[in-house]
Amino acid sequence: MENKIITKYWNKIDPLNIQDYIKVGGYDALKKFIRDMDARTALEEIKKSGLCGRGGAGFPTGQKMEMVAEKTEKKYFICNLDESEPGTYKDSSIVDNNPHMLLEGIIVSALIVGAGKAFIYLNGHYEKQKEILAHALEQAREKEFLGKGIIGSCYDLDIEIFQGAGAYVCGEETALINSMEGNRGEPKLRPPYPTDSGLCGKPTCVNNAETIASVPWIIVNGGEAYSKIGASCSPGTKLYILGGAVKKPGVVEAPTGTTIHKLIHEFGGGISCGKELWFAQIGGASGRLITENELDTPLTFSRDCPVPLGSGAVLIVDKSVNIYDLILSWTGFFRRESCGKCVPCREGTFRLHEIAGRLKDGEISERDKEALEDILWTLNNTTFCPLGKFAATAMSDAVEKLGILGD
């Protein structure tokens, strides 16, 4: 079964040349959609595939598309390419290596939901990717894959790049939409959900870039074929970002359900010479810490999976790493990136970073240890959006699994 969908033509075609993409079957999905399908038929294929969101939440893609497609008013489609999680660069890698696959996925997805306008919400630090995407959009318009009457059909679509300010919280779709509307990048209370009232109060479908990049393959090969790849609970392939103490760091594509052990030893070439594995962090700075006896855990988006897959970043930490420096880095990131909307996160992330600093300096007190338990509970249970919970995850595991507080 095919295990390379998104990365199949990386380093084999010129990403800046649309003709190279067309030669390997590029835009065949768009042509098939226009000539042989309608929006409902294509939507059924997406639902049948079992594709779920690759940004971290794992929400069923077909279900989200259907919520917007059934609306009769003006609609929008947004590709979420904010990608501000530390250690995560899978979405930018898609742009670097095959931007037209992403564009084709956006076009087909937008037509499925009935949107006449689509946006790419781009991380503010991604200047190179902005240039690549702008060039790809120009080429797609010249080939009539975008604009009025796409390749002679009745479909119209325009795509615009919107560059954010690089705020982590804007990876959350309501904060992303707030940012696009010129407001503070902070999450909104839900309901209403963006599928009912999103950009400018209109139904809006927001999908992660990696999710969208799988859509052309599904349209060409069928949802059933995709559903047979990887884990049955969340089918397909996933882009994993291997970093830290592995011999071959970088982005790799593997089926969902792949174990952490296999990612390290088969895809990452094993632990770096002279290093001894301590633990792995799965899903970026907000991810769980996995010790050696848990490496055979298969990674999926299922709620039953003990290790949330998140963004797919896999950081391999060896025993030479100073864990206190690492914790200070984690807590510093979340303190900086808290939007400040709610007190538990605004104050909790600040206090967590303060305690991490004293822990690093060997000055942590018994009072700090007691306060730490309260702060972690508060972040886990009372914040307005998941950022607070994310801020507590690694520190909680470091306390419970690594025993950083001692006896």
The other form holds:
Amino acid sequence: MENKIITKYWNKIDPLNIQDYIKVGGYDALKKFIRDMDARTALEEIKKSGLCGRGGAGFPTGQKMEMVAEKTEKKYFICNLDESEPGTYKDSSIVDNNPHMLLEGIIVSALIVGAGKAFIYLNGHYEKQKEILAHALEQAREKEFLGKGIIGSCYDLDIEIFQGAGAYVCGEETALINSMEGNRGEPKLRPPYPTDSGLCGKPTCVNNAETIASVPWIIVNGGEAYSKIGASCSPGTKLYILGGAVKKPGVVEAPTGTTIHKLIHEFGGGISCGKELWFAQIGGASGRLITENELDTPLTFSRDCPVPLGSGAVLIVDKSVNIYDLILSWTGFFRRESCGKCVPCREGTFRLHEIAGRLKDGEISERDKEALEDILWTLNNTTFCPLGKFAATAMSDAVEKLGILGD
Amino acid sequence: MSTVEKILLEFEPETRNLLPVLKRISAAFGYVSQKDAQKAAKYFDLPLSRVYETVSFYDLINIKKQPELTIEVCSGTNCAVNGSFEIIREIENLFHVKAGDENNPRIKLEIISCLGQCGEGPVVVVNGKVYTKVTVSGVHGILKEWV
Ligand SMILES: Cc1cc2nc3c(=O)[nH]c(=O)nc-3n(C[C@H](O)[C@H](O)[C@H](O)COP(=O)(O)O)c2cc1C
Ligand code: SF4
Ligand code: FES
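Right, the form predicted alone is done, so what does the form predicted in complex with the partner chain look like?
First the chain shown before, then all remaining chains and molecules of the complex.
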């Protein structure tokens, strides 16, 4: 069975040369779409594939595309390449290694939903990726894969890069849209969902870059073939970003449903020499902590999965790591990145970070311990957007599973 | 040397260009001064407060003049497990500064979020120049280049 879809040609083709990608079958999905399919039949394949969002939430991609495709007004397609979850650099690796696969995915997806204009919302720090993408866009235009009358058809599409300015919350789709409209990047109340009222009030389909990069393969090989890869609840392959105490850190592609144990040992070459595994954190700073006896859990996007895959970051923490520094990393991150729109998160992340500082200095009081419980509950249950919940996840696990507060 | 007026004229006065414009101004002059914010407000035909709403939100736009030396240390999860907090403490001791202190006119030491170069952490940025795989001992050599 095919286990490499996105990374198949990494390090084998020149990412700056469109011809290299075409030689290995690149843009065949676009050609197939234009010659043998239409938006409806292509959408059917996406739905059949079971592809679900790689941005973290795992929402069925076909269903989202359909909600926008049904609309008859002007609409937009946005590729979410904000990628600012700590420890996550998979989307930028797609751009570095095979930008045309992403562009092809954006073009096909935009045509499926019927958008005449697509945007790439790029992380503000990704200057190198901006150049690569601009170069790739130019090449695609020359080949008439983009622009007016794509390869002789009646389809028109333009893609524009919009670069963010450094704010984690802008990865959340409504905040992302706010930021593109020149506003503060704060999340908006949903509903209305972007699929009904997104950019400039028009129906907008926002998808993660990795989700989009899987689309060409599905169009060429069919939805059914894709649905057979990996875990049946959320099929396909996934990019995992291995970091921390593994011998071979980096981005690897493996089917969904792969266990953490396998990721560490088969893909990451095992635990680094002289280090002893303590726990793993799955999904960046927002991710849950997994201790040794849970390493056999398969990672999927299903709601029933005890360990959500999130961004796919797998951080291996060994026993030599100063846990209080890591806690400061989490709490400091969410304190900085809380957009301030809602009180529970603005205050909660601030207090959490203060307590983390006292914990580090060994000055934590009984009052702090009680307050901590309240703060975590409040973040988990009452914030306006999921960022607040994310802020509580790792800390709650650290209290429960690592016993950082002592008895 | 480009002027604020020149930068403004490169963009249509539509609100979707507000963020790109402010980012460009901040990159060109180190920060967006109140005067420049006023010019942008006028150009986009927006109230000044509306420009400040946007300008104050983003990490990559400064609204204060920056000190000669700005040191940013990534404290994302991957950099953190590789020792970024030890580097921060080393720099704090070296310059007698506190991370996050905005009132030192000469040096600013800032803890920042992940830059997406986690595979090569810890990452330290000095006046915009990115250093990877920084160690506690190596940071001295890096900072010598700048002081
Ligand atoms: C705080 C926060 C940050 C997010 N950051 C990202 C991000 O960096 N990249 C991304 O693709 N999705 C991010 N998301 C998820 C998006 O809101 C959205 O669900 C996603 O882009 C949809 O694409 P998908 O269905 O292909 O996953 C974030 C969500 C939240 C709540
Ligand atoms: S939860 Fe945090 S990030 Fe989300 S809206 Fe509230 S303050 Fe903003
Ligand atoms: S954690 Fe430091 S660059 Fe990502």
